[in-house]
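There is one chain below, alone, in structure tokens, taken in the form predicted alone.
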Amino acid sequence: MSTPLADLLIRRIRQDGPISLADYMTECLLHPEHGYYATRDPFGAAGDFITAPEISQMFGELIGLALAQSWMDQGCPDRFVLAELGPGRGTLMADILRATKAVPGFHAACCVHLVEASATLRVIQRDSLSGYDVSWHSDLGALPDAPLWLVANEFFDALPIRQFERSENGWRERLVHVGADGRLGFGLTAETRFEMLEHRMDDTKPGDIVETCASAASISDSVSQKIARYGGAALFVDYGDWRSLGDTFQAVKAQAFHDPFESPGQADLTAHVDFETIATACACAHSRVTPQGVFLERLGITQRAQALARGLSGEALDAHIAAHRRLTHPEEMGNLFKIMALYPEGQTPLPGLNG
């Protein structure tokens, strides 16, 4: 179907010629008057899609948890940046709060940032956190230069990626075009070769596609740069694995996958975070990548599960059981969705992490 952004990209396309997928996807997302996070509230059981904070307290509050661990490893800094990127309805923030609340000296010490580009979920945000003293910027290179404890949930996947299609000797980008039938879509470009592909010529085959997400690497960068100089962690949570190949662009509307080239603007455009990115563009220790499952086991999910279930039944019971599982179960957001911390070098990783 036809949308305002849809004829703006067209008549873009159509004037300036095809735009890398990368371009489309900040288009679709960030468009001031059309772009989807822009215009709407996309979180939660009435949204296009359910993060793992909107499913169960449990999440945010191990979260928190094992940043004030980690806080506490290094020492109890007397004043630090407590941030997180993209913090949707400020669900997450607010448990991690709340679970932090009986933390000794933690409160008193941490200043929360949060980094949201969308004027419609700041309002949301700060109801959410109505009780807290909160400051909003629109990009990372604004947070105070001091120790930093950052999370990143569902952040990474909405990225704008580029798409690489390997040929014989080399690879053809994918771009976005107008197609015969005036609909969006994908064309090819000559073959060429791409030096930060190059690595990559030895584990693929003609056909095969391959992502790169130049965001990444610059946010790794930017928020290793800061933990390596005045200390701090970082947690990553989002799906992917460790290296990108095959084609993981994908729309979601309403709950349900959606034609990416449908309705511009209208549904949520994401792709497979490639930790490798990240981890090759951080300047200080990482953890190895974990399942998100086997992290929060290790951080005492089905302890924490049990006490609450105490006080529950019926419906709710029934729920709350169900919400462990999504969380947890290798075949739900278990094995899917995976965990990286950066930390500085010489420290411990996070609880529930490996170095």
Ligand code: SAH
The other form holds:
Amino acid sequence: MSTPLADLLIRRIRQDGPISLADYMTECLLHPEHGYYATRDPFGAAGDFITAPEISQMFGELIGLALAQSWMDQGCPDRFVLAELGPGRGTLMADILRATKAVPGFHAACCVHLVEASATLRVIQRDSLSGYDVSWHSDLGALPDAPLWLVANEFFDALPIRQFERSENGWRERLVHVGADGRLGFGLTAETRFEMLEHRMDDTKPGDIVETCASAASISDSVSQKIARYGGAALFVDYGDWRSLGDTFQAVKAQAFHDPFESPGQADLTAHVDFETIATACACAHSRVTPQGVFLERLGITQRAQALARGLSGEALDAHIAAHRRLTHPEEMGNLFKIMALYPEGQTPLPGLNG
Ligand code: SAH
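And the form predicted together with the named molecule, for comparison with the form predicted alone?
What follows is the whole complex; the chain from before opens it.
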């Protein structure tokens, strides 16, 4: 399908040459007029995909209490930033704030900061968080200098990646070009050696694809610098694993996989998160990468699910039981999604995670 963004990109590539996959993702997701996030609310059963906070309130409640415990473990600083990267509909932050209301001093000490690129989603977030004093930023660099407790769920997977195909003695980058049929697709550069990929020459063979995400490294660096300097913790939840190997670039539309070049700007584009990149760039301590199901069980999701179930019956109870399973079961989100926390050297990691 031709979209206004496809026409624009085809014109640009014909004029200036192929673009990196990272540039393609950035345009498709964040182009101010035609970008996926800039123009819609993609979440929920009627949308393109559904995320953990939209599945059940239990997700945000348990994360809220884990953050509050970490704040107490670090001596309850009397002023801190509670931040979220890519808050979607604002549901996770609303659940965190509701669950922590009863934690003495927590709300009085926190100021809420959201980093969100989409003007459309900011309006929805304002609605979800009405009654709270919230500041919005386009960039992490604008967060105040203070102790920082930060969450990001399904944020890193939306960051732009580059892809490289291993050749005999180096790498050929996969660039987005216009094919002979006049459509967008992948083309390969000539073989080059890349300093940043030298360490991957040993664990790959010709034909393998590896992915890099420079913005994940730079975000990990900025967040961890603040945590090392002022205290706090960050909790990153995403699908992926320790080290990326293979092509994980994908498009999702109407809850189904889609050709990523078919309708630029109208499908969600993501890639699996390479947690090693986040760990390597991190200037403070980080926890082990832990499956979401294990993390939520350790935080007591089953007890919370049982407590909530007592007030439910019929279809609502069935939906609640299904939501619990969806978040935790290894065949659903329990294993695919991973958690990693950043925290100051010498402190304990967040509850539910090991150092
Ligand atoms: N955390 C939410 C939404 C995940 S979708 C949830 O779990 O439901 C990704 C979110 O990140 C969206 O809010 C999107 O607009 C935002 N986003 C994507 N790239 C961004 C960027 N570079 N800077 C800031 N926000 C970004």
